[in-house]
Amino acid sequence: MKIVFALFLAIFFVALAVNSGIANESGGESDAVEASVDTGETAEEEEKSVPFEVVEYRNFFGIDGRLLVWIVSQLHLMFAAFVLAVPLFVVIIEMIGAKTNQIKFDNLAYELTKLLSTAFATTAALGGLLAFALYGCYPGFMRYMTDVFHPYMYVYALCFFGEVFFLYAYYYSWNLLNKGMGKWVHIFLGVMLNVFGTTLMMLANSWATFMMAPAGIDMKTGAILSRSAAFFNFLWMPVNIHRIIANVAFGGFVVGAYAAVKFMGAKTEEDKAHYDWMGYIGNFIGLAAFIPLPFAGYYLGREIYSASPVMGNIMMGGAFSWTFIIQAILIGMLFVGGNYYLWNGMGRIKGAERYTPYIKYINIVIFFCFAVWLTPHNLPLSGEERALIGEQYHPFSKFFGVMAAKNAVVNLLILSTFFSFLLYKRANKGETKPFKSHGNTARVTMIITVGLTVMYLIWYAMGLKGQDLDAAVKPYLSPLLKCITIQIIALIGALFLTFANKGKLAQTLLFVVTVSISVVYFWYYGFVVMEKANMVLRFLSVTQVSIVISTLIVNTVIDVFLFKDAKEVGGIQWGKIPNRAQYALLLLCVAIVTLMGLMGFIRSGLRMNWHIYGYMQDKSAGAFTPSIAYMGWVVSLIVFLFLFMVAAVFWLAGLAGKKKSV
């Protein structure tokens, strides 16, 4: 050590003593070259000095800007959509264990939290990163919404600071205010974590939405005229509530998907039968809220056609008409994953045969609507088959291709999943109590239930009546309304049917009207509007979606009051359910996950070579629309980042303790 240290020192001293010759000789060889050099360095440095200039586009180490901006938005979104549902379900978990003192629920709210705590930090870390490659990469376009936004930024992190508290106090106040009143004080924590939540989300969609329908400027300079206009712009409504109904459906399957891995390395039956019910748990949020996405997405295409006639052509006819034939396969997997694993679910249910033979039946109409869903108006032909079929189009299948013919079998497949939930609802159920026995309470909800439903129906037909249409179109709005009216009178009859004690036949009844009029009169009339009068099909589409969903809230209300207190007739075994049904659990996962892929290129694709739709051209190198097998592997690597991120944040937030036994 001595020997190594003396030669340190010596290196060190022979390296100063060099130095400082160099620098005596640049020193006194600097006051004779003095004038010259700083004449000849002047001169150099002007000649290397470059004005500034303002830079638009950037790349990312060669990584073209706008693939690198697409894949870390998405995955922000996704993490996003997590930390938003989560609370959304968690609360009312919460509730639900406060209310009736089952202190599992409690347990589930709290397990679910912990996988929440993980997740918002890199949920955050992943916003903070696609701030710096929008700053980066598109500078000037970033500075304009700037410009046009920078108020609502503020409120943003103020915002984000609000949740970050709130996530933070609720999950770790948990043990502190557990009893008594100080229950319902953390609830209310919960409740605030939400607010905050769902406000950030609605500043976001705002950018998002004024980049496709913008508002408050003046679209050929640019000018800002209303700051508020631009927020609220035409396409913010309709986003708020797809993504909203989105993020519960994508939150629930997530859950889903963690419940059947924990499952199926559990090693005891008490941890089986926890993570089998937190699976049921997970799989009912997550079809409870994709069972009305349709329509919202049906609300947010109709909007963005309105926005823009030739953005809407685009997204059903053009280039994207393709993205939907995926989407209807990953929407039609997610309805078939969802049935087969309720039917399952039946198998550890004492009583369930009574419902098995029903379940060949709705497996028959689900493949069919599957089917008719996914089948392309156009088929990619070569010149000879075209030739030997005479025409475009398939002679037979061309008429499953169309709009008329996939919203039938849409609210058909929707109709059946809920007729499954229903069968798997009363599957352990026993002999009914008569209506009259659950009181007044039952009887006023259930005339505020059809009262609104009716009134909701009645304010459609007065606004379908009052439209101004072309008078050779307008008579083809009758039928709407006779339709509206056939409803109105079936609600009124469930209505006294369950106050007669016979709940099942005004269900029955509701059923049969809905299905005879939304699904098989409704898809040959729309082949007639279509023919005679296309305009009238998107007011179709509307009644048709009215009148199933009206069906669809009265029919669970009668269900809750027909089977309220009523016999079991045996218990649920949970932990009994077979392997197969975790693996559906974990398809109907990467099912919404590259759902969620598919439909957040579609949203944005739609803008094309656009960053602010019809003012701000996008010009970089990579403005250009993807093909379909470029845009499959970025959202298929966009798939495999996220559930391998969402894996690790899981498994670091095991690591942090065991959960607590039911």
Contents of the next structure:
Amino acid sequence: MKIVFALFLAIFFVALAVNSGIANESGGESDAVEASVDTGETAEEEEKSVPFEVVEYRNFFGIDGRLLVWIVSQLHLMFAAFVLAVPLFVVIIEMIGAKTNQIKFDNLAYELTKLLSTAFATTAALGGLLAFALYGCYPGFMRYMTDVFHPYMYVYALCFFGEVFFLYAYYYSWNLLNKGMGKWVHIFLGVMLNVFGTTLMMLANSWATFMMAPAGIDMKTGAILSRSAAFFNFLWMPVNIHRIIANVAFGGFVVGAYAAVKFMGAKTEEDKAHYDWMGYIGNFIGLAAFIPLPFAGYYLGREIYSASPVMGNIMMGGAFSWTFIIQAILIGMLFVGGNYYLWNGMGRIKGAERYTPYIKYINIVIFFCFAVWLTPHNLPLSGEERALIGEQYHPFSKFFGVMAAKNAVVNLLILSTFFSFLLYKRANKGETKPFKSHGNTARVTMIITVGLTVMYLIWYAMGLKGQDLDAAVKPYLSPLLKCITIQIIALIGALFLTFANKGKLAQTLLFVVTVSISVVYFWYYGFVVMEKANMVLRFLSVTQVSIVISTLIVNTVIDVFLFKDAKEVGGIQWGKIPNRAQYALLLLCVAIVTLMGLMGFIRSGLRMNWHIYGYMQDKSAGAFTPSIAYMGWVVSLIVFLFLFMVAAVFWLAGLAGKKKSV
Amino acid sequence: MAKNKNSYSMIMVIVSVLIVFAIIKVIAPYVFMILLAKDHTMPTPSTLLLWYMVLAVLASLVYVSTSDLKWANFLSFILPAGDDKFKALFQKMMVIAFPLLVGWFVYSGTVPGTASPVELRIQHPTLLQEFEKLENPFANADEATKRKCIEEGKHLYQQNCRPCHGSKADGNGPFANAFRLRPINFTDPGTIATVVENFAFWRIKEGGPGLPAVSTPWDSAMPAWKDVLTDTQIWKIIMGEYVTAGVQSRQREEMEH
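With the form predicted alone in hand, show me what the form predicted together with the partner chain looks like.
Starting with the chain above, the whole complex follows.
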């Protein structure tokens, strides 16, 4: 029944997508060819003599070329994200295993690499399909892109070769290079795999970002002035940073879902324990990478605004603003799901009862933030409501819908999730050792950590002071400088408190100061700045983020030393976690895949009917900005296809292991 | 399953959700009536009410399922246990009430009514490409010229825009009440302060008729001023309008190369 239902669903989605995506091939050339076919059999010879004409656009067997490229490129991107991210953390896991001599880390790294090798072939196949689809459906556009980027395309192919070589070398040499120096040679192979994988992604990113913010060409004639300028275009680095972080979050959550499925199907206690632990690691990686993701997203968004106010405007306030409400719901689900998994996980730790009363408060804070996070500035209103309210904006949306509020709540969400992590980490820890007992290494690490964060804050404050702003606006920077000063004092205070064996107090101090400044005060001050000096708003956001990040970093290091060699209370009973938590892991996977599909649509769609923004227009019949409903169908289809394909790939990867065990 | 036969966590959840509902639906409209000095209540939009209630239910369910014990306590109210008469009555009520509640939602969602549909409006329509690269001709003028332009702009604003947008640019002009969608309050930092000057230039020049066909309805009664005002006059109005409203336009960020 399940298979029949799955098939029905697949056919249903495909039928919908095909129906709504059918478009005529554009350009007179294709019409001419079709007309010549209609002349009948007698004209066969004449038909042969029709001179060759260059086609600008083609469709794919009746399906709009744009739809095909959209689906294939998004699927390729998702698989590529997985094969890029997994090696990043596999090598780290392997290093932890080598350092601590714990075989379970090594086994986990090997299991993930096994998934990687099968997923890699699918990524490559989809990449090939994407290239054929692009050259087949958009020959005119691809001719130009090849002219601009052909030298980099060869480098891409070489990097691909390098990635394949190091992936298989890494995978097949696992047992061969398993001891002593050999292990570190093996880790080196893994590092090289990451170097090639990341370079590959960055090469492909330049083509996508060039389409959004073209550089190095004459915007009127298209003449190529500088290939390197086209490559290092304005949005290239923001997208690189955003994608690397997002890919790690994505990889972590996909691994978490894999572990959840395995956990629920496990027959033995040993397997249950293993997959429970694997799920925890997946969730940890996913959430750890997800925490800085909103900051990277903000940076990318800000740079899109800089590249083009038109693109920025439709992204946040225009046609794409409603997709950001969907994004808010998905991000809220990720925060709730991640925390929910941790809270359920505390049930398998004896001693966690000391901390469970905090859960209700964190839960209230998270859902409050979720509510503010998804409240749109411009609410959907009925005529009657609009008449009664009598204004453009309702008081709720007025204060919840703008960036000042969104920034405040997303920082609070991050701080709350981090707090959940701290509670989870210390659930199994009892009596701690004094900080002094950890020796000079602890002191030096603390001094370096606080020193670096303080130096960063000073560097940023100096930059703020040196801003060349209007005399009427400049005074509005001074509260930001004061807040940075308070945070620096708090960081130094936390250092001294930690040295005086009052680590918990130091952590509390940092939390209190950061929440007071970055959430409460900046929420209020954001409105003041918006009204009086909106130029300062962008500096306020960065100050807010910098303060939060400095607290996260210093609090993590304090926590490591606070609970180093602490007595265990009752141990963690791996495998004793309810299935509810595993469904949360599955939810996290579906949410991040949907988020990736949605954000891919937004990033690419911002160009509207341009292939290369401001230079080359898309004149094909499919060059329209999709409605939210149409986008919803296509993104859902992509999510379904990806999950189906990734499940098949994982199943295939598992077959080899099964045969061995028989 | 239920260790604690007298757990009332389900009742507490239901009461909590009802309290949230009462706050959003009943109390908030009165609070905003007082805060905003209106002579009528300020209703919470139905969309927002629905979203917040979904979140409240979700938050409650998340909380009661964070441990096996809490989940068992929560379910113990509807699972058969003991001879608690109150509990037995509640079970029956739940069995009857739940389908009724679902039925009520389905009925109220589908019954034909006279209410106008909820509109999904986009705040900022897409600025046309040809307006993106425009620059205010007085942007780099000396201070004296700028001041003169601002004064002229304020004068032009009062002549042409005041009837709708008000003398203080707060959307309270003498004609304001005649529109279904009131003219925009420029002093609200969420309006003209969030767009670059070019955007304001486009909106004034092309008005409601120049709005793109996608993502309608816009419901804008703004006339197209291109037939009445020159481009220079429009730029001056923009300068005067921002000063009158006491806000600044969105500033472009520097491109690094």
